[in-house]
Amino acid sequence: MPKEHANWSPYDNNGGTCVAIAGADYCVIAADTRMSTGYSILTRDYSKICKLADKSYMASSGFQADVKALQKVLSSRHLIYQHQHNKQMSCPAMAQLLSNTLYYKRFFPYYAFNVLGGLDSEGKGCVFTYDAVGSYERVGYSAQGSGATLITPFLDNQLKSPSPLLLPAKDAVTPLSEAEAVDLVKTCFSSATERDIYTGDSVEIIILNANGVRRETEQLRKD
């Protein structure tokens, strides 16, 4: 192999941070809008949140080319499901589809770190967190991406879920109101932006509840 090709990689990491919080009757999914490579900012206005179904949204960090390919596969499989079943997928069904799609590519994975949020069939908030090869778990909150190591300890401190070993099992939803969860997400991002060069510019927040979907943005520091 020629020496100049020895360090070539099919992957890049475009940075960015995603957070999701599930409540009793709502779900908040948020991601910053900065896309970087190395020490360069490619764009300051890139949405990392994708609508998969009316009650399922996915936020993804990692290699954004792989994220786009993954979104296209999920979109086409959801369309096939709609034609076959004459209804949209529930959020837990979409979570299983995402897991299967990632696991199918486990020998050459999508370099995408996803968090899926939405409402389940009972109207409760649900958040599913993933690794790159499809291992997933339903949780009350999750953070992924370059700022996850900064945000996760803060969320643990504020929202720590009950142990899954407790019996009877408790729901993995947070006790906060919707407004408190949105404020907490904004605090997470403004804090992470101070320490992570790959997180910044602005944060896009999607709020799902029984009344539908609401979108908010909050400006972050630009340097």
Second form
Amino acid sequence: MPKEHANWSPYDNNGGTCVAIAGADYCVIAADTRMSTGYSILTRDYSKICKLADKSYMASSGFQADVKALQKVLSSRHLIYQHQHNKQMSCPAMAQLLSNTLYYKRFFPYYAFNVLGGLDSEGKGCVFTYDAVGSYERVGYSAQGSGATLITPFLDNQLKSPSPLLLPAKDAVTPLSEAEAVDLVKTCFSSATERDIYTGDSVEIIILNANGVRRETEQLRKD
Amino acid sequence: MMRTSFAALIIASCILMRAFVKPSPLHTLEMDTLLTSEGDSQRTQYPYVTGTSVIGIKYKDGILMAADMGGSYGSTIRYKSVERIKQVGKHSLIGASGEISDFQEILKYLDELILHDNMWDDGNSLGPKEVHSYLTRVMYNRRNKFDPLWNSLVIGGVKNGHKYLGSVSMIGVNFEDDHIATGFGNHLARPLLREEWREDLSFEEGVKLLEKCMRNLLYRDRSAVNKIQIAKITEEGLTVSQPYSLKTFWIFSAFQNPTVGAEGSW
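Starting from the form predicted alone, produce the coordinates for the form predicted in complex with its partner chain.
Complete assembly follows, chain above in first position.
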């Protein structure tokens, strides 16, 4: 007797785009606020960015229920870490935790495409980029989600990132100033909004630096 | 070369989209009982008796929610007095579309939740945000076990002056907004709400807006029935209206002679 196939999918793509850029002493993490399903928009005002630790912010797009569950797991693991070590987790530590958490569900993955941004223990900006099952790498900038294919080539051009094949390894952190980086991010999103139907409504931008956190919102096209 | 890779991208994304498309419409219900294998016989495969859209809006004093009273068995409208909006504790309302029996089970879970909340006897009571959070976890965990509760839920309420309106789907997708709709309502009612909803709607204006949406659904959703209930919840309390029907208008010339001008007609 042939096996029956389920006529429902445990996954859905709720769309959206996430971007992060690392600077010498700052980090910019941004994501649009549109949540969609199929060809419908569910809501125009949904935050995809989650504060995991004082210096670690995660932006995730993909299947929203999995993203929420992932955020919950990481937040509670951070709380336990704080109880046990009496300090905040560093961004590279959180990066490893996220990778392990994703791989834990290697055979029923979290359909989440993540970008982790923050400041490392030296105060330099750090960005980590992930796939759905946890492979990750530290980079100078990254885009994930439905608009990633539109944004990444643009960032490659503007940030003139050195080749990762160079020896000795050249730092990928951008020499741009904070204001220039924020402006670049806004440009990325308004361009992606033009051509990606899942990106739009507004973009939420988090800027982390030595003085603390700042939050900016910019309206995008709603069509 | 660009064009073929572009075409490949379109095809690939179509295939990906197909992989995530929602379940196909009901086929012969009798067939499934003959075809189930023992291992999966306990898992939800298809919905049987279903309710259609639920619409919720925030208004000046609280939340308004509307749903019709139909329970469809495939293409038959089998039940016409199904209450799809229910009270949850002191502060919340839940409206459900999808499988009615799964909704009844959810009501049982909520009963137990509210009971235990009351037994604490500490003067605190669960508000709509907490109920929404609880239901999100329930729906997501069932989806993880590949045995979903086949519902789309709308939770609304007011607690300590804060109005709350949220939604959970059968796979755990959840969000809150100023106006919510499930099923066909997402396609037919939400655009109307986006145009005409305001923060300071009065009760009468809210009801009129909901009726406009429900009428639209009546015309265009084949599983809608003309017997609706509108529920209101404010800080003071909750009322669910008596069932009533909407006035509809059919004297359009296109309805009088629907085949006039159609291909092959006379």
